[in-house]
Amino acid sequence: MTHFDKDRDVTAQQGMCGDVAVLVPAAGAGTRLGPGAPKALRLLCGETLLVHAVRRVVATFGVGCVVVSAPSTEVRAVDRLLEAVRASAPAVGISVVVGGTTRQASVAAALAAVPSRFPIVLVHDAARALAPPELIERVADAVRNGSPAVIPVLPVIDTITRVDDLGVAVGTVDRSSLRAVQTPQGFRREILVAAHEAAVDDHTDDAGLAEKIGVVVHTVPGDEVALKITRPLDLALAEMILARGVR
């Protein structure tokens, strides 16, 4: 039995709460990794980034319903990449959308199609595919028990400095007070829509367009394992990740 299939039993216990619906836009080029597919369908020990991510999501208590925002050439492939997840998770409804030319775009896609029933919204990087449910679960807790929008953060380690147009250092940074942000963000499901229907210009940052409409942003701690890949360094590290057993 697998890590997974063992937190799946548990839930199964407990009683599946199914109030969780997470979005995962995946229609991203991922163009600093390099030529090749898109970013959430390039391989990571033999499995596409994006199968890491769901795996991990349909694993975590509460998740009723997952939607991807797939390449509009990749629809069908992708679906047919999550058959394997669906038979592992079968209580939890995995369905496939077209996305759009922006992550907000495709996001609001995937929202656009998540039944009414799910109360709570979760957006989650495909590129953070190492995202472990604990996290997952750490942000739906945390909307579920009152927070309108919530995101994880880790505190910031390198020391930043500000730089004029030519480049210039004109000032370090006090870090103390920085973090910095993962997947998934968590949001009452009413502000995640309120907070699109709203935008005016193109955020790459779900939480970002809710500070937009005044709704105040709480954070949770992160997981250092939940990082973004996005170059070729990232991916060997996520490699090196999994091999010392992390699944």
Ligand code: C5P
Contents of the next structure:
Amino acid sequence: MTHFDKDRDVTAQQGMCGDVAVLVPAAGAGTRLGPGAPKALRLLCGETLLVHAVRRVVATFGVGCVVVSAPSTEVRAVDRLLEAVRASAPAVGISVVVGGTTRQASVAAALAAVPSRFPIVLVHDAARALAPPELIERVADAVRNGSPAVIPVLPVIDTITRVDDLGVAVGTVDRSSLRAVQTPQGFRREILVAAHEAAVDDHTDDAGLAEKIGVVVHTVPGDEVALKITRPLDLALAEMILARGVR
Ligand code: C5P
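With the form predicted on its own already on screen, would you show the form predicted together with this ligand?
Every component of the complex follows; first up is the chain already shown.
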């Protein structure tokens, strides 16, 4: 497990001429969390998931730009929420755009707002609110060191099977070569732009889009703390993680 502390804010500011832009799609409804505010605006230990996520992003070395996609009705509210993060990391440009009806559309909207001086673009999820700076840095470093596209992955712990239309198991999948994919995912900027321009159908992540145009996607180790907060139990787990002192 990794720790997020004030010293890292200083590190981030040293990276003020950073080469990394991070897109944070946060326009999802979050219906699987139950009724309430859009998912990114749900509270975790008194702070929204979005603010947790962006605090960790701006504490990452090399990050100079963050673009958040917000629900169309919440752009001003999201912008206000981010004021405190802006104050803590004045060297990082943080902007908010209107998200789309799919995650892919929300990413595309944020990507269009990234200034051209950033050669590395990471795509994160506000829902992975506790993804630590070390993980974000690992992904950015892999791109910096020459990978065109990078995903953080974890081994799959459950047995996975395919089922047919009747719910009958039709084949257990060998899990030894399977990995669960997290965010942030990292790209050379031109690769991500090309992948989105070529997109014809909807994908749940950006590495999937990049694969479609023949890009080789490399992996780095993920982090259990970067769990995707989707269901009520995930929120309870995230609270426990924070209660254990992981920032
Ligand atoms: O729906 P899912 O859990 O895959 O969402 C992953 C991330 O994408 C979340 O941070 C969510 O806010 C974001 N999203 C978005 N625009 C949408 C749908 C999801 O920005 N239309």
